[in-house]
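Next up: just one chain, as C-alpha cells, the form predicted on its own.
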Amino acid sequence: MTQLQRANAGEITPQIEQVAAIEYRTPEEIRLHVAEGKIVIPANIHHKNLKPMGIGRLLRTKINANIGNSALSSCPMQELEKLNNAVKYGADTVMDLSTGENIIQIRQKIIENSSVPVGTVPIYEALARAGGSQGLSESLILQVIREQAEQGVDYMTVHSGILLKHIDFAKKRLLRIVSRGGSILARWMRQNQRENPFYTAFDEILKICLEHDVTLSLGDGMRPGCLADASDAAQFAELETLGELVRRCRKAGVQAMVEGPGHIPFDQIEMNMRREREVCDDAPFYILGPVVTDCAPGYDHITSAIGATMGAYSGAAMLCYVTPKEHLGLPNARDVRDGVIAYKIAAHAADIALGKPHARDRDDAISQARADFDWEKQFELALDPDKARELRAEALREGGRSPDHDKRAQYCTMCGPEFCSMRISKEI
C-alpha cells in the first residue's frame, strides 16, 4: 500500500511520524493531510537509505536541485559530486535529468548515494532508447517507467497534461514550448496525429506507481519560457487537465503533486499560485522559479529566487532551483551550490513570513551571535558556512591581518574598531 492509501486507512506510518517530528506537527495532522492529498511523502519502497520528507503548502518550503548529464557534458563521477554538493548545502530532493550516455548507471549511483528523494523525467530515457521521437511508443514509455520504479526512483515527472488540442495555443507564443518533455511529446503527437501517450496510458502508469509507491509530479509541458508567454491560454488549458489527473491519482491511491511555471512577471505570481490551488484541489505545487525578468543571463539564480520567494509565500510547496547557468549551459558543482543556496534563502524567507513553526529560530540565534561578536557561531548558523568563512578570511587578509586574527574581534573590517556601531552601542 502507498503512503496515501495507508493514511486513508487511518494508519500513521513511520514515514509520517518522521515528517511530523521534522515539521513540529502532530502525526495525526500529517496523516490527515496525506490522506487528503495536500501533503506527499515521496518514498519508493526500494530506496533503502532514504530519509523521508514531506512536501505540502502547510509544511516548511522544500527545494529541489536538478543534476544529470547531457549529450555533450559530464560523467557519473561529476554527477555524484553535484549530488553531494546539493545535499550538503540543503537540497531536500534531487532530480536526475540525464539525457546523455550511461543514464541507467548514473541514476543507480545517485539513488544508492542519496539520502533525499530522487526524481526523474522518464521521457528523457525513453527518447534516448528510441533513438528519436519516431521510435517512441506507449509500450516503451511504460517499460522505462516500470524499470525506473523498480530501481528506486521516488517521484517522476510525467507530462500527461499536454494534449493534442493544446498544441495550437503555443503557436501564438514568442518561445512556443520550452519544456523539453512538452516539446518532445508535442512533436510526436503532431507527427503521428495521436493523443499524448502519457495521457492515454495514464491508468497503466498509475498501476506501476501504486506497486512501488512512486509519487507522480504532473509536469507542465506548456510552462511559459519568457514573460511574454506567461499566464496564457496554453498554460491554463494544460492546468485544467492536470487538475483532472490529480483527482485520478488520488482515486487510484497514488500520491501526486503539480508542476508550475516558468517565467512569470512578479505581479502575476500570486494569481498563478491561487489558480493552481483551486484547479488542482490544493495538491502540492512544485514550481520552477519563477524567473521574474528575462534579461539577466548568468544571474538567473537571483532573478528566479525573487519569484520563488513570492511563489512560496503564495502557496507553492516546493521550489525547483535555477542555477547561474540557466539558459547558458549544463551546471557544474559550483553552479549547483550557488543555485541551492539562492533557493534556500528564498524558501527560508517565505517560511519566516508565513510564520512556519520555528522558522525564525536560526535567524534569532545568528543575531545573538553577532551581538556577542561570536564569529564561529555565526559561521555555524549560516546557510553557507563555507562562503561566510571564505569572505571573512578574505576581508582580514585585505585589511592586513591574518585569517587567524582574533576570532572574537569586536568589529569587522567594514567599520573597523572606531566606527563599529554594535561596539559603540554596547559601550553606551
Given for the second form:
Number of protein chains: 2
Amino acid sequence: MTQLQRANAGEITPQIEQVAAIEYRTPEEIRLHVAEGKIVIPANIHHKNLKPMGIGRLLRTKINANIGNSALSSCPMQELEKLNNAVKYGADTVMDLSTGENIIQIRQKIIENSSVPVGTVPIYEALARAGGSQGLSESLILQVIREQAEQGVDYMTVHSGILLKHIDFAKKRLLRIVSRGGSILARWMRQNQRENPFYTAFDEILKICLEHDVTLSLGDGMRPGCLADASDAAQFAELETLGELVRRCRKAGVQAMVEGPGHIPFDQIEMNMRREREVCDDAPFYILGPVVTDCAPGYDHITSAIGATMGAYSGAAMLCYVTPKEHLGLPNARDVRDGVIAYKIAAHAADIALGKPHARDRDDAISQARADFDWEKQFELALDPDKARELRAEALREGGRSPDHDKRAQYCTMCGPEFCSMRISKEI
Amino acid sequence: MTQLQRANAGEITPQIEQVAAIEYRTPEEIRLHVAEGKIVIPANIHHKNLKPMGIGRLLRTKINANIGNSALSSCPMQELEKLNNAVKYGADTVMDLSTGENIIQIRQKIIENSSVPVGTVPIYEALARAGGSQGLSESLILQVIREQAEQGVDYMTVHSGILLKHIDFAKKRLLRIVSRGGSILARWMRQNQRENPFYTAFDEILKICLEHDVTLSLGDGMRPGCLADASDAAQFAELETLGELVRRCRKAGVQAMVEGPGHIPFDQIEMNMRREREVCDDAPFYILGPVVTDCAPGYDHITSAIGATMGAYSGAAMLCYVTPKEHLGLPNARDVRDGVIAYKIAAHAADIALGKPHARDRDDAISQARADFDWEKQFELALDPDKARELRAEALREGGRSPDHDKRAQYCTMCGPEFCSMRISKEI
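Please show me the structure of the same protein in the form predicted together with a further copy of the same chain, now that we have looked at it in the form predicted on its own.
What follows is the whole complex; the chain from before opens it.
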C-alpha cells in the first residue's frame, strides 16, 4: 500500500512519523495532509537507504537538483560528484535527467548512493531506447516506467497533460514548446495522429505506481520558455488536464504533485500559484524557477531564485533549481553547487516570510555570532561555509592581513577598525 | 538654481529633456515629477562629464554600486578598476565610500572618470580627518560637505534623521546600529550629550546643496542589520524624522531621496515601501538590498537581489547593490561585477513586472535569438555577454566539442541534438 492509502486508512506510517518530527508538526497533521493529497512522501519501497521527507506547502519548502548526463557530456563518476555536491549543499531531492550513455547504470549508482528521493523523466530513457521518435510506443513507455519503479525511483515526471488538442495553442508562441518531454510527445502525437500515450495509458501507469509507491509528478509539457509566452492559453489548457489527473491519482491511491513554470514575469507568479492550487485541488506545486527575465544567461540561478522565492512565498511546495549553465549547456559540479545554494536561499527566505516553525532560528544565531565577532560560528552557520571562509580569506589576503587575523581582531576589511559599526555600537 | 527650483519655475532643463528621452516619457511629465520631488536628477554643476539620469519610481529602476577603499585595503588604481567594472556592467550611479588613505584624491579621480552620478557619505571623510570621534565637530562636517560639493559630488548621504531620542530604541536590538554613519553619530551624540550635528546644521547643509545642486540622500542610520531587528521602533522613529527632512529639503529647493533597509524578511518588504511613500511624501526611495536571510554570507548579492526585486516592484526607485563580500570584507573588482549584474537582474525584473515602457524588449529579442539558434545575438543581448560566452565555451569544452561548434550546430550540450526541445519544436 502507498503512503496515501495508508494515511487514508488512518495509519501513522514510520515515514509520516519522521516527517512530522523534522517539520515540527504532529504526526496526525501530516497524516491528514497526506490523506488529502496535500503532502506527498516520495518513498519507493525499493529505495532502501532513503531518509523520508515530505513535500507540501504546509512544510518547509523543498528544493530539487537536476543532475544527469547528455549524449555529449558526462560519465557516471561525474554524476556521482554532482549528486554529492547537491546533497552536501542541501538538495532535498535529486532528479536524474540522463539522456546519454549508460542511463540505467547511472541511475542505479545514484539511487544506491542517495539518501534523498530520486526522480526521473521516463520519456528520456524511452526515447533513447527507441532510437528515435519512430520507435516510441505505449508498451515501451510502460516497460521503462515499470523497470524504473522496480529499480527504486521515488518519483517520476510524466507529461500526461499535454494532449493533441493543446498543440495548436503553442503555434502562437515565440518559443513553442521548451519542455523536452513535452516537445518529444507533441512531435510523436502529430507524426502518428494519436493521443499522448502517457494519457491513454494513465491507468496502467497508476497500477505500476501503486505497486511500488512511486509518486507521480505531473509534468507541464507546455510550460512557457520565455516571458512573452507566460500564462498563456497553452499553459492553462494543460493545467486543466493536470487537475483532472490529480483527481485520478488520488482516487487510485497514488501520490501526485504538479509541475509548474518556467519563465514568468515577477507580477504573474502569485496568480500562477493560486491558479494551480484551485485547479489541482492543492496538490503540491513543484515549480522550475521561475526565471523572471530572459536576458541574463550565465546568471539564471539568480534570475530564477528571485522567482522561486516569490513562488514559494505564494504557495509552491518544491523548487526545481536552475543553474548558471541554464540556456548554455550541461551543468558541471560547480554549477550544481551554485544552483543548490541559490535555491536554499530562495526556499529559506520564503519559509521565514511565511513564518514556518523555527524557520528564522539559524538567522538569529548567525546574527548573534556577528554581534559576538565569532567568525568561526558565522562560518558554521552559513548555508555554504566553504564559500564564506574562502571569501573572508581572500579579503584578509587583499587587505594585507594574516589568515589568523580573526582570532584577534574584531572588525573586517570592509570597514576597518575605526569604521566598524558593530564595534562602535558596543561603545555606545 | 537646482533642477528642483528650475522645474518648479516651469523650466524644462536640458537634463529633464535628456531623462525624458531615455525613459520614454514626455519632458513635461518629468518636469512635473521633479517639481513635486518625486524624481531627483543628481547633477552637481561642477561634474562636467556627467550624463544626466533621473531617480524616481515612475522611471526605470536604478542601481548603485558602492566602491571605495578602507584603512586596510585598496589604492586609487584599484578603485578606478572597480568604477570601470561598475559602469561597464550597468551601474546607474556609484558611491565612493572610501574611509582609508587618499580619500580626496580617490574621489577626484572617480569624479573625473565617471559619466554617472557620484555619491559620498561625508561623515566618513570628516571622521578620517578628525582623527577619531573626539575631533568631530559641526564646523568640520560643514567644511567637508562644502569641499565635496565644490569637487563635484552629485549626491551625499547625510544621516540627519538619527536623533538622541532614537538611540535607546537600538538597545532592544540584536545588532544595535549597523549603519557606519549611524553608529559614528550615535556614539558622538552620547559622548557629547548633544544632538546630531547633521540635524542641527541641516539648514547650513541645505545652503551648500542649493549652491552646487547637490542632491541629499537622507541616510537611515537605524536601518536593521538582521531580520530580528527589521521594521522595529528604531527604524520607523527615524523614518518620521526623514519625512520631516524631505519636506524641509523641498521647501528649500534641494533635491532629496530617502535611504532604506537593509535586512528585511520578504513578507515585510512591500509594507516598508508603502510606509516610506506615505511618511516621506513619495520621495524616491533608495534601498540597500534588502537581504532576506541572514545566513548566506558569500551569496548576499543573491539574498539581497531577491529583496531588491520585491522592493523595486513595490515602489523603490533605486537599489544599492550588495556584493558577495558583504559581511565578510571589502569587495574587489570581481565582487563589484557580481553585485552589479545581480542588481541589473533585480531592477530589470521589477521594471518588466511593473510594465514600464519597453522594459521587455530585450527579453523578447533574446528569446527570438534563442528560437533562431543565433548564439552570437544571444551573447550580445545578455546582461553580461562575457559570462555567457565563458560558460558556453566551458560547456562545449567539457562536451568534447570545438569552440566553433555553434556556427554549425543547432543545439546545446544540455540536451544534445536528439533531446533539443527547440529543434523538435520546429519539426512539429
